[in-house]
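Next up is one chain by itself, shown in structure tokens, the form predicted on its own.
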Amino acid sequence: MDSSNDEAVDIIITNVVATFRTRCHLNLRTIALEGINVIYKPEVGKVLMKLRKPRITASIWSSGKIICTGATSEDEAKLGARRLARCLQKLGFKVRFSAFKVVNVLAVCSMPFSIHLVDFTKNNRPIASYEPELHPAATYRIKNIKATVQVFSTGSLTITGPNVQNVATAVEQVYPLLFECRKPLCK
């Protein structure tokens, strides 16, 4: 961050998406009939199961692959995935929790200043793009850490990345570029 500006920027994680495998075939009809907080989607070939604590929603396929969404930290995602595996074990499946992986992290952040998006895009042309007819934010893609930052003129950022460390790195990397393109304060 800039040394002349000592304001801290809070990064709030809003969603963590994780996957894991059960290493067994799952009968979706059995899960739908005997499970709790379940929505059966036979036309798509999956079951949605919701947990209250931690608050996650899981998409369960008969192959044994499960995708968990809605957690607010990587630890919470792992805890929810393990609780889901335990629920499936209680329904009589020989579930073995394996191949857990956090695949996506969505976070939001607010800069203490507004941003002039046209200047930001011109200064960072190959990496940043801004199409005001399509979306109100400028998109800044960081290839080496596989993160994408949506920059709004109000100073709000939406960051997507493969893990929490990459999201924090993306904010640190984009902050000086945003600071250069801040709008002057109105008095």
Contents of the next structure:
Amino acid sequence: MDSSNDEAVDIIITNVVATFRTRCHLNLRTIALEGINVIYKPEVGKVLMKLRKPRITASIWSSGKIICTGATSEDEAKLGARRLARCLQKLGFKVRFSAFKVVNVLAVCSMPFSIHLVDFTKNNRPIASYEPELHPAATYRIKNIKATVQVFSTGSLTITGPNVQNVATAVEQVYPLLFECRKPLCK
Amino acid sequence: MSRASMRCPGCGSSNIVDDDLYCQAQLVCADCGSVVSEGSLAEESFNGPDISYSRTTAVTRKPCVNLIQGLERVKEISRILRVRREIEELALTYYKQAYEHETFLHVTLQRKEILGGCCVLASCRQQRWPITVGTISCLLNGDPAAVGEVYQEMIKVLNIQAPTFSVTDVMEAHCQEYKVSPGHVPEELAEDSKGLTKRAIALVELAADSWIVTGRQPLPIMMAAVYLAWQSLKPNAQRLKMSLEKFCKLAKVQKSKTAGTRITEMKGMLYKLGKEIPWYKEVLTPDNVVSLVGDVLQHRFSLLRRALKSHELSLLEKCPAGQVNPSSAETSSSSDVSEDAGQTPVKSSVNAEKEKQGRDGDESLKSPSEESNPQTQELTQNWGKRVLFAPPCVVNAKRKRAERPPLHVTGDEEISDSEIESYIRTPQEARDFAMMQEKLFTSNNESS
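Mind pulling up the form predicted in complex with the partner chain next to the form predicted on its own we just looked at?
What follows is the entire complex, opening with the chain shown before.
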């Protein structure tokens, strides 16, 4: 069993979620009035601000906590967050960019073979769980790197983890297990 | 202290008498009436450990009422499902264990009821009694997603392993529900339950190879299989004309909407295989394939092989330049016996070389792995087009949105003012915006 890939498997990062704080109170009405690309949601108590480059959506709370979603890499997320902080500075708030942290990374990947999910679950109990009536994919949770891999029988994988490195490690860890349970002569 | 020696502090007299005030002992001077000394009204303070109020007022501890009710419910569910005694007892044990765990101790009663159903499900699975999550959620009148959630938590808490069932395991129990045996319906429409089950299972196994079963809900597949099996066992005009809805009414089961889609998919698959039957001379369409189901099932391995070969040939005709012979290296490995199909490809002696190329237990071909040819590269991305059977998500692959060119940034670059200005309204714009909002607000108020 050759665990180092003959054909490199492409891991495509689809979403990076990051949070940071501005260390000052923010007036949401001012932001809604003076900002472009801004949606005010008074019922929830937050403002959604969308940046164009990098394509990021930020949820801004009046406490100064901000969540950025939509980036496709950690660096993009950081740049977007800094841009957002600058924007808020320009609007007149005493913003200090602090506590930036990437919280979640979502990636997809496609194996060059189909997978027999029942075998995969049997071989990897209890780390893997598969309930075909509830969800068509088998879930494989790797505790030590806190990553979750969802394996579909077509060979597609969805990986979520706290950072990009963990996501890559998760794919490396799970590849040999999937290779064992591949469906013969598919793809 | 002797009363004789005491002297009243007020008048100095030694005429001290016992004059209890109700229950309080008092020594009083008889001459001036002053109280010389008195006993304490109550006992001295208790010097032992503190005893809480609930302990002092506690009665003998009764077992929790909800636990008893929950256990009764578990028994009820087991009896409705008519499971074996061991399963019922195992379920009760699990329920008791899980109930007392902190994850489930303080949850809502509804969740506790769902927990009861999940315990029954887990014990049925461990004892290999086929039952689906759908059945349990029906019995509990709950949402299958909620049942699934509680089930996963319970498995973690109790640290047990419960193997899942495949569709074929549950098939027999499902077929029993259909009231089409000779006693219930007229002779032409009646079908023996055993024969029906057998054919339905064969259909499901065949469907499993064609990506119809993977990832789908079991009930519509089973319903479609039973319907097609029933039609094909005696393919007379009356049966063939009967729609799924009428069949469900006849059999007294509730029709499932997606079963119709599954029927179409199964007919498509049967059509692809039925085309290869050499003795069928008439024009075959997915509609009239039902009459051939018996033959297809009987000769399914060889028909599958023939279908794969002809598919391969048709692909070669379409793009002769790009195709390379599929590597036979993979074919030599014996195919995994899939649980559902349990098939072993029969080695046909005729034309052994060709057999080697097309021989496999399952539905698809290994792709030519040459990346240099752009045509094959395109095909690799959509392998659904290359193989005979593929899941619908691959055959109708969604076109990828135009990918954003990845920004190569470090995260610490300089941010110019002009970029930021583009996100802020000028003061004039802000004033206009505020005015417009006010106008909208007032006009809304007037209109409402």
